[in-house]
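Taking the form predicted alone, here's one chain by itself in C-alpha coordinates.
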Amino acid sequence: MKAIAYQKFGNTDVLQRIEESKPSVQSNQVLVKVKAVSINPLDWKIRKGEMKLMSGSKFPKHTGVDFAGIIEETGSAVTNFKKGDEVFGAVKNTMKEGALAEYVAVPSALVWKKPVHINFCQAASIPVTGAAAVTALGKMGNINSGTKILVNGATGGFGMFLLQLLKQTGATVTAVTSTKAIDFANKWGANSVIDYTKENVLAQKNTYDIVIDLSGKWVMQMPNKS
(Lines of atoms letter the chains of each structure in order from A and count residues from 1; the text may use other names and numbers.)
(Lines give C-alpha, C1' and ligand atoms only; values in the text may rest on other atoms or scores of the structure.)
Protein backbone atom coordinates (compact mmCIF):
# COMPACT_ATOMS: atom_id res chain seq x y z
CA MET A 1 0.00 0.00 0.00
CA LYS A 2 1.01 3.65 -0.36
CA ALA A 3 1.89 5.71 2.72
CA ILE A 4 3.56 9.01 3.60
CA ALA A 5 6.76 8.86 5.68
CA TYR A 6 9.97 10.80 6.27
CA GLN A 7 13.59 9.89 6.91
CA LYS A 8 14.69 13.06 8.73
CA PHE A 9 13.19 15.99 10.60
CA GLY A 10 12.29 19.04 8.53
CA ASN A 11 9.66 20.92 6.57
CA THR A 12 7.10 19.39 4.22
CA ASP A 13 9.81 18.67 1.64
CA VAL A 14 11.04 15.73 3.77
CA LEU A 15 7.75 13.88 3.24
CA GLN A 16 7.93 10.96 0.82
CA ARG A 17 5.40 8.59 -0.68
CA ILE A 18 6.52 5.03 0.00
CA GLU A 19 5.26 1.50 -0.56
CA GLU A 20 4.81 -0.78 2.45
CA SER A 21 2.80 -3.83 3.46
CA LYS A 22 -0.84 -3.50 4.36
CA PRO A 23 -1.06 -3.81 8.18
CA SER A 24 -2.52 -6.98 9.68
CA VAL A 25 -5.06 -6.70 12.50
CA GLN A 26 -4.69 -7.96 16.04
CA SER A 27 -7.67 -9.39 17.91
CA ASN A 28 -8.73 -6.00 19.32
CA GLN A 29 -8.14 -4.00 16.14
CA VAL A 30 -9.95 -2.97 12.99
CA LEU A 31 -8.43 -2.41 9.56
CA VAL A 32 -9.70 0.81 8.00
CA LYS A 33 -9.41 1.86 4.36
CA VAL A 34 -8.62 5.53 4.77
CA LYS A 35 -10.81 8.04 2.92
CA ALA A 36 -9.70 11.28 4.63
CA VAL A 37 -7.01 12.51 7.03
CA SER A 38 -6.61 15.79 8.91
CA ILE A 39 -3.32 17.41 9.92
CA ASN A 40 -2.90 19.12 13.30
CA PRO A 41 -0.12 21.29 14.78
CA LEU A 42 0.97 18.15 16.66
CA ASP A 43 1.84 16.50 13.33
CA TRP A 44 4.12 19.23 12.01
CA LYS A 45 5.76 19.76 15.39
CA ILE A 46 6.73 16.08 15.44
CA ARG A 47 7.88 16.23 11.81
CA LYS A 48 10.06 19.28 12.44
CA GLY A 49 11.72 17.65 15.45
CA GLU A 50 10.23 19.96 18.07
CA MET A 51 9.04 16.95 20.09
CA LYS A 52 11.99 14.61 19.58
CA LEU A 53 12.31 13.96 23.34
CA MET A 54 9.00 12.12 23.06
CA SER A 55 9.09 10.94 19.46
CA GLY A 56 12.70 9.78 19.44
CA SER A 57 14.99 10.12 16.42
CA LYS A 58 14.57 6.76 14.74
CA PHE A 59 13.37 6.79 11.13
CA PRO A 60 11.35 6.30 9.04
CA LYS A 61 8.48 8.05 10.77
CA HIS A 62 4.88 8.31 9.63
CA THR A 63 2.56 11.26 10.03
CA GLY A 64 -1.10 12.10 10.69
CA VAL A 65 -3.25 11.14 13.69
CA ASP A 66 -6.88 11.70 12.67
CA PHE A 67 -8.59 9.72 9.92
CA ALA A 68 -11.95 8.62 8.57
CA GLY A 69 -12.72 5.66 6.36
CA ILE A 70 -14.43 2.30 5.89
CA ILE A 71 -13.75 -0.82 7.92
CA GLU A 72 -12.33 -3.59 5.77
CA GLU A 73 -11.55 -6.18 8.45
CA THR A 74 -12.15 -6.72 12.18
CA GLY A 75 -10.13 -8.61 14.77
CA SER A 76 -11.54 -11.73 16.42
CA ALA A 77 -12.39 -9.88 19.67
CA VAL A 78 -14.15 -6.94 18.00
CA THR A 79 -17.93 -7.16 18.28
CA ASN A 80 -19.12 -3.55 17.86
CA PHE A 81 -17.96 -3.02 14.27
CA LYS A 82 -18.27 -4.92 11.01
CA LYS A 83 -16.86 -4.75 7.51
CA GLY A 84 -18.35 -1.84 5.61
CA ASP A 85 -18.95 0.43 8.63
CA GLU A 86 -18.04 4.07 8.00
CA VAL A 87 -15.91 5.28 10.90
CA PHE A 88 -13.51 7.95 12.13
CA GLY A 89 -10.76 7.69 14.71
CA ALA A 90 -7.12 8.20 15.67
CA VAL A 91 -3.96 6.13 15.59
CA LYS A 92 -2.78 4.83 18.97
CA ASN A 93 0.86 5.94 19.00
CA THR A 94 0.91 9.53 17.75
CA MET A 95 4.71 9.65 17.87
CA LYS A 96 5.30 6.63 15.62
CA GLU A 97 2.20 5.63 13.67
CA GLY A 98 0.59 7.62 10.88
CA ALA A 99 -2.84 7.95 9.34
CA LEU A 100 -1.54 9.20 6.01
CA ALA A 101 -1.71 5.80 4.36
CA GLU A 102 -4.14 3.74 2.34
CA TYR A 103 -4.93 1.56 5.37
CA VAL A 104 -4.52 1.81 9.15
CA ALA A 105 -4.92 -0.86 11.81
CA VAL A 106 -6.04 0.60 15.15
CA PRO A 107 -7.68 -0.61 18.38
CA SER A 108 -11.46 -0.58 18.05
CA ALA A 109 -11.61 1.60 21.18
CA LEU A 110 -10.08 4.45 19.14
CA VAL A 111 -12.73 4.29 16.40
CA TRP A 112 -16.28 5.62 16.30
CA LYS A 113 -19.08 5.24 13.76
CA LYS A 114 -19.33 8.23 11.45
CA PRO A 115 -22.63 10.10 11.68
CA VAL A 116 -24.49 9.86 8.39
CA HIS A 117 -24.98 13.63 8.14
CA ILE A 118 -21.26 14.46 7.93
CA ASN A 119 -18.77 13.48 5.23
CA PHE A 120 -15.41 11.74 5.63
CA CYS A 121 -13.42 14.99 5.56
CA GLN A 122 -15.54 16.50 8.31
CA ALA A 123 -15.29 13.34 10.42
CA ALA A 124 -11.50 13.22 10.06
CA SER A 125 -11.24 16.69 11.61
CA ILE A 126 -12.82 15.65 14.91
CA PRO A 127 -10.60 13.34 17.05
CA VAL A 128 -7.62 15.46 18.20
CA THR A 129 -9.20 18.91 18.40
CA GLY A 130 -12.61 17.59 19.43
CA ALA A 131 -11.15 15.57 22.30
CA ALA A 132 -9.07 18.58 23.37
CA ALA A 133 -12.18 20.78 23.46
CA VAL A 134 -14.12 18.24 25.53
CA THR A 135 -11.17 17.94 27.94
CA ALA A 136 -10.88 21.72 28.30
CA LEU A 137 -14.59 22.03 28.97
CA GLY A 138 -14.35 19.42 31.71
CA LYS A 139 -11.60 21.34 33.46
CA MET A 140 -13.60 24.56 33.64
CA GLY A 141 -15.79 23.35 36.47
CA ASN A 142 -19.39 24.43 36.88
CA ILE A 143 -20.50 26.57 33.95
CA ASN A 144 -23.99 28.04 33.70
CA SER A 145 -25.94 30.89 32.12
CA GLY A 146 -24.25 33.36 34.46
CA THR A 147 -20.71 32.42 33.46
CA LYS A 148 -18.80 34.92 31.31
CA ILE A 149 -16.06 33.37 29.17
CA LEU A 150 -13.46 34.95 26.90
CA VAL A 151 -11.90 32.73 24.20
CA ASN A 152 -8.82 34.04 22.39
CA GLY A 153 -7.96 32.29 19.13
CA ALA A 154 -11.56 31.17 18.94
CA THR A 155 -11.78 30.12 15.31
CA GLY A 156 -8.98 27.59 14.94
CA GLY A 157 -9.71 23.87 14.95
CA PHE A 158 -9.78 23.72 18.77
CA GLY A 159 -11.93 26.85 19.05
CA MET A 160 -14.41 25.61 16.44
CA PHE A 161 -15.41 22.75 18.73
CA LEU A 162 -15.04 24.65 22.00
CA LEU A 163 -17.41 27.45 20.98
CA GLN A 164 -20.11 24.95 20.07
CA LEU A 165 -19.69 23.07 23.35
CA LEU A 166 -19.75 26.29 25.38
CA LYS A 167 -22.94 27.39 23.63
CA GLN A 168 -24.67 24.28 24.96
CA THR A 169 -23.82 25.29 28.55
CA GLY A 170 -25.68 28.59 28.23
CA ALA A 171 -22.58 30.62 29.16
CA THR A 172 -22.01 34.09 27.70
CA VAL A 173 -19.06 33.67 25.36
CA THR A 174 -16.92 36.41 23.85
CA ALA A 175 -14.72 35.23 20.98
CA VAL A 176 -11.52 36.96 19.92
CA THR A 177 -10.65 36.48 16.26
CA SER A 178 -9.65 38.27 13.07
CA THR A 179 -11.96 40.16 10.75
CA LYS A 180 -12.21 37.33 8.23
CA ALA A 181 -13.33 34.82 10.88
CA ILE A 182 -16.05 36.86 12.61
CA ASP A 183 -18.85 35.08 10.76
CA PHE A 184 -17.50 31.69 11.84
CA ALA A 185 -17.37 32.75 15.50
CA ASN A 186 -20.99 33.91 15.34
CA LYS A 187 -22.07 30.72 13.55
CA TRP A 188 -20.41 28.49 16.14
CA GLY A 189 -22.09 30.16 19.11
CA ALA A 190 -20.24 33.26 20.30
CA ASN A 191 -22.50 35.85 21.94
CA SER A 192 -20.14 38.63 20.96
CA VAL A 193 -16.95 38.89 18.91
CA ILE A 194 -13.89 41.09 19.30
CA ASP A 195 -11.77 41.72 16.20
CA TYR A 196 -8.20 41.74 17.50
CA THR A 197 -7.00 43.59 14.38
CA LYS A 198 -9.08 46.59 15.45
CA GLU A 199 -9.31 46.34 19.25
CA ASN A 200 -6.79 45.65 22.02
CA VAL A 201 -8.61 43.10 24.17
CA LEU A 202 -6.14 43.47 27.05
CA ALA A 203 -6.84 47.21 27.24
CA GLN A 204 -10.56 46.71 27.82
CA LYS A 205 -12.15 46.90 31.25
CA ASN A 206 -14.54 43.97 30.81
CA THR A 207 -14.21 41.14 33.31
CA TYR A 208 -14.65 37.42 32.76
CA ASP A 209 -15.01 34.36 34.94
CA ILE A 210 -12.88 32.26 32.60
CA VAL A 211 -10.25 33.33 30.06
CA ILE A 212 -9.04 30.76 27.52
CA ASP A 213 -6.04 31.62 25.34
CA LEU A 214 -5.92 29.13 22.49
CA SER A 215 -3.42 31.21 20.51
CA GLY A 216 -0.73 31.16 23.20
CA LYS A 217 0.07 34.80 22.50
CA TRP A 218 -1.09 36.32 25.76
CA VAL A 219 1.31 34.56 28.10
CA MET A 220 3.88 37.33 28.08
CA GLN A 221 1.31 40.13 27.93
CA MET A 222 -0.91 39.38 30.90
CA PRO A 223 -0.27 41.75 33.83
CA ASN A 224 1.51 40.35 36.87
CA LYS A 225 -0.75 40.86 39.92
CA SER A 226 1.57 39.25 42.48
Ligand SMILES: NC(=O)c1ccc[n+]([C@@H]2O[C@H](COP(=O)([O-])OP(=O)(O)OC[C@H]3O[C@@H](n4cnc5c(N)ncnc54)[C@H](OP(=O)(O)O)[C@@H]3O)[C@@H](O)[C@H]2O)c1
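Values in this document were obtained by computation on a predicted structure and should not be read as measured data. Numbering follows the first chain given and starts at 1. Think of the rigid core as the biggest set of C-alphas that the two forms share within 1.5 Å after superposition. Compared with the form predicted in complex with the ligand:
- With the core held fixed, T12 shows a CA shift below 2 Å between these two forms.
- A displacement of less than 2 angstroms separates the C-alpha positions of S24 between these two forms, with the rigid core held in common.
- Put the two forms on the same core and the Cα of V201 is off by 2 Å or more between these two forms.
Now that you have shown the form predicted alone, what about the form predicted in complex with the ligand?
Left out here are the partners and the other molecules; the chain alone remains.
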Protein backbone atom coordinates (compact mmCIF):
# COMPACT_ATOMS: atom_id res chain seq x y z
CA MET A 1 0.00 0.00 0.00
CA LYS A 2 1.01 3.65 -0.34
CA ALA A 3 1.91 5.68 2.76
CA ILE A 4 3.61 8.96 3.62
CA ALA A 5 6.83 8.79 5.64
CA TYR A 6 10.06 10.69 6.19
CA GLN A 7 13.70 9.81 6.75
CA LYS A 8 14.85 12.97 8.56
CA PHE A 9 13.34 15.83 10.55
CA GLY A 10 12.41 18.92 8.54
CA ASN A 11 9.78 20.85 6.61
CA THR A 12 7.12 19.31 4.36
CA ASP A 13 9.76 18.62 1.69
CA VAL A 14 11.05 15.67 3.76
CA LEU A 15 7.74 13.85 3.23
CA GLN A 16 7.94 10.96 0.78
CA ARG A 17 5.44 8.54 -0.71
CA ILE A 18 6.54 5.00 0.07
CA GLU A 19 5.28 1.49 -0.63
CA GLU A 20 4.87 -0.85 2.32
CA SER A 21 2.85 -3.89 3.38
CA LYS A 22 -0.79 -3.51 4.32
CA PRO A 23 -0.93 -3.85 8.14
CA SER A 24 -2.24 -7.11 9.56
CA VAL A 25 -4.98 -6.95 12.14
CA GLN A 26 -4.57 -8.07 15.75
CA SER A 27 -7.53 -9.54 17.62
CA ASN A 28 -8.59 -6.22 19.20
CA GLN A 29 -8.03 -4.15 16.05
CA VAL A 30 -9.91 -3.04 12.98
CA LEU A 31 -8.37 -2.44 9.56
CA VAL A 32 -9.66 0.82 8.06
CA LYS A 33 -9.41 1.89 4.41
CA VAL A 34 -8.56 5.56 4.86
CA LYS A 35 -10.77 8.05 3.00
CA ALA A 36 -9.67 11.29 4.75
CA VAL A 37 -7.09 12.50 7.25
CA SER A 38 -6.52 15.77 9.06
CA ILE A 39 -3.22 17.46 9.87
CA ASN A 40 -2.68 18.82 13.37
CA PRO A 41 0.13 20.97 14.82
CA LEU A 42 1.22 17.76 16.58
CA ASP A 43 2.11 16.26 13.20
CA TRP A 44 4.42 19.07 12.09
CA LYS A 45 5.92 19.44 15.56
CA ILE A 46 6.98 15.78 15.45
CA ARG A 47 8.13 16.10 11.81
CA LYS A 48 10.29 19.12 12.60
CA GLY A 49 11.96 17.31 15.51
CA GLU A 50 10.38 19.54 18.16
CA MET A 51 9.20 16.52 20.16
CA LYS A 52 12.32 14.34 19.95
CA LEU A 53 12.17 13.40 23.63
CA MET A 54 8.88 11.62 22.93
CA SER A 55 9.30 10.61 19.29
CA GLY A 56 12.92 9.51 19.39
CA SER A 57 15.10 9.97 16.30
CA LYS A 58 14.68 6.64 14.52
CA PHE A 59 13.53 6.72 10.89
CA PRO A 60 11.49 6.18 8.82
CA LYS A 61 8.67 7.94 10.66
CA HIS A 62 5.06 7.92 9.55
CA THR A 63 2.78 10.91 10.01
CA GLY A 64 -0.81 11.86 10.83
CA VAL A 65 -3.02 10.87 13.77
CA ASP A 66 -6.64 11.51 12.71
CA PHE A 67 -8.43 9.58 9.98
CA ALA A 68 -11.85 8.60 8.69
CA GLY A 69 -12.65 5.67 6.46
CA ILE A 70 -14.38 2.35 5.95
CA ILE A 71 -13.78 -0.83 7.93
CA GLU A 72 -12.17 -3.48 5.75
CA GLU A 73 -11.56 -6.18 8.33
CA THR A 74 -12.13 -6.78 12.06
CA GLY A 75 -10.01 -8.71 14.56
CA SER A 76 -11.40 -11.85 16.15
CA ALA A 77 -12.27 -10.10 19.45
CA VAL A 78 -14.01 -7.10 17.88
CA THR A 79 -17.78 -7.28 18.26
CA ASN A 80 -18.96 -3.68 17.82
CA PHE A 81 -17.84 -3.09 14.21
CA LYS A 82 -18.22 -4.93 10.94
CA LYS A 83 -16.80 -4.70 7.43
CA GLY A 84 -18.28 -1.71 5.61
CA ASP A 85 -18.91 0.48 8.68
CA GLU A 86 -18.02 4.13 8.12
CA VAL A 87 -15.81 5.27 11.01
CA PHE A 88 -13.38 7.89 12.24
CA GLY A 89 -10.57 7.56 14.74
CA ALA A 90 -6.96 8.06 15.74
CA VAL A 91 -3.83 5.93 15.55
CA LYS A 92 -2.69 4.53 18.90
CA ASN A 93 0.99 5.45 18.98
CA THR A 94 1.02 9.04 17.72
CA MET A 95 4.82 9.16 17.83
CA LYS A 96 5.37 6.14 15.57
CA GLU A 97 2.29 5.29 13.52
CA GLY A 98 0.75 7.39 10.77
CA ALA A 99 -2.74 7.86 9.36
CA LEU A 100 -1.45 9.14 6.02
CA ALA A 101 -1.65 5.70 4.45
CA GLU A 102 -4.10 3.68 2.41
CA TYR A 103 -4.91 1.50 5.42
CA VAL A 104 -4.49 1.78 9.20
CA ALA A 105 -4.87 -0.98 11.81
CA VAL A 106 -5.99 0.43 15.16
CA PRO A 107 -7.62 -0.86 18.36
CA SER A 108 -11.40 -0.76 17.99
CA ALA A 109 -11.51 1.42 21.15
CA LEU A 110 -9.93 4.25 19.13
CA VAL A 111 -12.60 4.19 16.42
CA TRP A 112 -16.14 5.60 16.38
CA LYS A 113 -19.00 5.24 13.91
CA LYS A 114 -19.18 8.26 11.61
CA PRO A 115 -22.44 10.16 12.03
CA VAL A 116 -24.33 10.06 8.72
CA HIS A 117 -24.75 13.83 8.55
CA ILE A 118 -21.01 14.57 8.39
CA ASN A 119 -18.63 13.60 5.60
CA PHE A 120 -15.28 11.78 5.89
CA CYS A 121 -13.26 15.02 5.86
CA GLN A 122 -15.32 16.52 8.66
CA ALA A 123 -15.11 13.32 10.69
CA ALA A 124 -11.33 13.15 10.27
CA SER A 125 -10.99 16.61 11.83
CA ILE A 126 -12.53 15.56 15.16
CA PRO A 127 -10.38 13.16 17.26
CA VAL A 128 -7.24 15.11 18.30
CA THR A 129 -8.81 18.55 18.63
CA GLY A 130 -12.17 17.33 19.94
CA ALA A 131 -10.55 15.23 22.65
CA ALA A 132 -8.22 18.10 23.57
CA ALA A 133 -11.15 20.51 23.93
CA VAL A 134 -13.06 18.09 26.18
CA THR A 135 -9.91 17.56 28.29
CA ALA A 136 -9.27 21.31 28.56
CA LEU A 137 -12.86 21.93 29.61
CA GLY A 138 -12.57 19.26 32.30
CA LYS A 139 -9.42 20.89 33.70
CA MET A 140 -11.09 24.30 33.99
CA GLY A 141 -13.07 23.20 37.07
CA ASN A 142 -16.45 24.70 37.93
CA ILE A 143 -17.52 27.14 35.26
CA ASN A 144 -20.73 29.16 35.45
CA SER A 145 -22.31 32.24 33.97
CA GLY A 146 -20.03 34.42 36.12
CA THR A 147 -16.81 32.90 34.80
CA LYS A 148 -14.84 35.11 32.43
CA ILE A 149 -12.66 33.18 29.97
CA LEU A 150 -10.23 34.41 27.32
CA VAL A 151 -9.40 32.00 24.48
CA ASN A 152 -6.43 33.08 22.36
CA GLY A 153 -6.21 31.36 18.96
CA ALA A 154 -9.92 30.60 19.33
CA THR A 155 -10.84 29.63 15.79
CA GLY A 156 -8.33 26.89 15.01
CA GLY A 157 -9.20 23.22 15.28
CA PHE A 158 -8.98 23.09 19.08
CA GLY A 159 -10.73 26.43 19.61
CA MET A 160 -13.60 25.53 17.29
CA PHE A 161 -14.63 22.75 19.67
CA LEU A 162 -13.71 24.61 22.87
CA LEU A 163 -15.84 27.66 22.04
CA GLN A 164 -18.88 25.48 21.42
CA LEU A 165 -18.35 23.50 24.64
CA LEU A 166 -17.87 26.70 26.66
CA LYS A 167 -21.08 28.10 25.19
CA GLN A 168 -22.95 25.22 26.87
CA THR A 169 -21.58 26.24 30.29
CA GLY A 170 -22.91 29.80 30.06
CA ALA A 171 -19.45 31.28 30.71
CA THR A 172 -18.61 34.70 29.30
CA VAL A 173 -16.08 33.98 26.58
CA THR A 174 -13.79 36.44 24.80
CA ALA A 175 -12.26 34.96 21.66
CA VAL A 176 -9.04 36.27 20.13
CA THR A 177 -8.88 35.68 16.37
CA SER A 178 -7.61 37.21 13.16
CA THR A 179 -9.98 39.35 11.07
CA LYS A 180 -10.95 36.54 8.71
CA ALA A 181 -12.22 34.33 11.54
CA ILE A 182 -14.34 36.82 13.51
CA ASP A 183 -17.59 35.48 12.04
CA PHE A 184 -16.65 31.92 13.06
CA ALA A 185 -15.91 33.00 16.64
CA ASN A 186 -19.33 34.66 16.87
CA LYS A 187 -21.07 31.67 15.29
CA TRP A 188 -19.40 29.21 17.68
CA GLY A 189 -20.51 31.14 20.76
CA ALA A 190 -18.03 33.87 21.73
CA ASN A 191 -19.60 36.71 23.71
CA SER A 192 -17.01 39.16 22.41
CA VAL A 193 -14.18 38.99 19.91
CA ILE A 194 -10.78 40.67 19.78
CA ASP A 195 -8.96 40.88 16.44
CA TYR A 196 -5.31 40.20 17.24
CA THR A 197 -4.18 41.86 14.01
CA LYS A 198 -5.62 45.17 15.26
CA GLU A 199 -5.36 45.04 19.06
CA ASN A 200 -2.67 43.84 21.47
CA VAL A 201 -4.58 41.69 23.95
CA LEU A 202 -1.70 41.63 26.44
CA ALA A 203 -1.74 45.44 26.63
CA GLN A 204 -5.40 45.52 27.68
CA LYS A 205 -6.53 46.04 31.28
CA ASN A 206 -9.35 43.43 31.21
CA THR A 207 -9.00 40.51 33.64
CA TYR A 208 -10.19 36.93 33.25
CA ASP A 209 -10.71 33.92 35.52
CA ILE A 210 -9.24 31.57 32.92
CA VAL A 211 -6.92 32.31 30.01
CA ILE A 212 -6.13 29.61 27.47
CA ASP A 213 -3.58 30.20 24.71
CA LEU A 214 -4.00 27.97 21.67
CA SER A 215 -1.84 30.12 19.40
CA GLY A 216 1.49 29.17 20.95
CA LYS A 217 2.64 32.73 20.31
CA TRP A 218 2.32 34.40 23.69
CA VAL A 219 5.45 32.95 25.29
CA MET A 220 7.54 34.91 22.83
CA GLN A 221 5.53 38.10 23.39
CA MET A 222 5.80 38.14 27.20
CA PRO A 223 8.11 40.89 28.47
CA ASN A 224 11.50 39.63 29.71
CA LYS A 225 11.61 40.30 33.49
CA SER A 226 15.36 39.83 33.92
